[in-house]
Amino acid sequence: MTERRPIVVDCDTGIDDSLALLYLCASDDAELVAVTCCSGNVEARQVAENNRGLLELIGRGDIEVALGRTVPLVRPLEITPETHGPQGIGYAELPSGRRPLSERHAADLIAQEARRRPGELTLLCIGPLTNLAVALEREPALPRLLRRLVIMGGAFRVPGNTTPVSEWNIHCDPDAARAVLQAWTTAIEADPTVPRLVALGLDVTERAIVRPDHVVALARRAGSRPDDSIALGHGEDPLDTTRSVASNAVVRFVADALRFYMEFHARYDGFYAAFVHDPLAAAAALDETLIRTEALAVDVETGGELAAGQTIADFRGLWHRPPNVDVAVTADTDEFINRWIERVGALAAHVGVAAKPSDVAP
């Protein structure tokens, strides 16, 4: 029997956040305990609606969704509708979630669940670290209570994707990121057995790329029809249309969300595909053999005119500090993409075929 790893996800859903949640819900080795919501890709209240709707779509409305702090610790709120769309899910639509939001604040939920299952819970943070910074104020023992903290964030030996040196999640709330890193440094100095946090930065996540043929493969695994032209596009690209007409509701969601993301990358990065940062982090949270890491001392620049939000890793040991982060330096992205197609495709098949949208002709 597969051992199920209890996991809480803190996210700013977000197209690739939604794909990460689908991966976790599709994985037999994951027990998704709760989803907590922060601002980043979109504002936190929209994040909560996205999470509730996505879980409703796949029949997992039983999972608790909790709203957290809605603005960064110090800086003004930034969101990115040009990357993820005005609701954060591209061209996709979701049902309304029937389960109400949790009465718990996200930071309290994180702290309470860690105390309830000391040494067992994995916390996966795939948005800005605002909620975790607040949780550490309420429960400073979190680094010792968690089994592992895994984050998607940072750019260590590559350029940033928001400024020349900063990655989006860290850029949005560098003060929170620094507080988290300092908390782990303090905990490790006091007790070297405290596990270092794992960080997947752009160094590895920009190697995880979903292309239109991967979405076609997902549709085929799900048994969706049409299976080889998900969106019945009129051009060469099967996703080149307004809305997906795939018969499977989960496949439709993935295709409609990813088409927006792929169009963004086509405009700004010169390729029609999508980086899937957060699903790779989710997969690594369940199976760390997918990545190779290097133990490093890491800090974040919170001031400065040019370098705010930069993640600085001491690769040469010049600070003489104990490592606080296992920084991912390589990843088996081919294996990850294969797992994502297989697992999410199987989940989509299980959810079943839904009627085509009434506004799209078969």
Ligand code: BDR
Second form
Amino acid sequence: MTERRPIVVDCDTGIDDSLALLYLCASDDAELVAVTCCSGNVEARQVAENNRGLLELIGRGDIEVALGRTVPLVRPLEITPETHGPQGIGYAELPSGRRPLSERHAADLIAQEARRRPGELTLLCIGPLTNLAVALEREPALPRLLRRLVIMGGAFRVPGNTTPVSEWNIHCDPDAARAVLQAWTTAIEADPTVPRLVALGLDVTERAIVRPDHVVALARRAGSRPDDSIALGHGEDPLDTTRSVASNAVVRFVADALRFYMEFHARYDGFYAAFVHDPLAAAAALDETLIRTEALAVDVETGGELAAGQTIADFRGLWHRPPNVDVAVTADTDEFINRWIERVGALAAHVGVAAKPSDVAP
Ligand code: BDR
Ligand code: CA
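Please give the other form, namely the form predicted in complex with the named molecule, since only the form predicted on its own has been shown so far.
Whole complex next, starting from this chain.
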């Protein structure tokens, strides 16, 4: 029997965050324990609505969703509706979640779940690290209690995507990111057996690209009709906001969410496809053989005029600090995309056909 890895996801859903959650729910080797919400792509309360609606859509409305801190530790809140749409899910629509929001604060949930199964829980952070920084204040032993922390964040040997040197998740709350990195350094200095955190930065996540033909392949795997990309919602006019007419509700969600993200990339990056940062991090959290890493001492610039939010990796060991991060340097993105199509396609087939999202969750 496949080992099911217990995992808590902290996210700022977010188009690619939603695809990461779908990937985890579609994976036999994952047990999604809970989802915690931070501000980032959109405001944290909207993130919680998105997560509850998404889980409802796929019949997993039983999973606990908890709200965290709604603003960064120090900096003012910044969100990015131009990247992910006003609700954070592109052109997609979701039903309302039936299970009420958890009474636990995200930071308490993370600390409590880690304490409940020491050495077993994987924490996957795919948004700004605000909630984890608060959780560390409440439970400083987290680096020792977790099986592994995996984050999507940073730009190590490549330019940033928000400023010339900073990646979005770190840019939004550099103080939280610094607190997390320093907590891991302190824990490793005290006990070298504490596992380093794993960071998938833009170095690898910008190599994970979903194209329209991948969405078509996923629709085919799901048995959704029609399965061509125009019918999935991508008309000739890039500004055409026709929604997907796919027969399968999960395929419709994926197509409508991704079309917005592909249009964004067409405007800013010059290609009609989408980086799927967070799903790659989710896949690597379940199977570390998908990435190759380098152990490095990493810190974050929190001040400064030009470099705030920059992740600085000490490639030459000039700081004489123990490595605190396994930085992903390569990723098997072809294998990842194949798994994404197979797993999410199979999940969609299982959830089945519904005329509109609300039909899935009466
Ligand atoms: C990260 O920023 C967000 O917009 C994405 O969801 C991803 O987590 C990429 O820089
Ligand atoms: Ca994200």
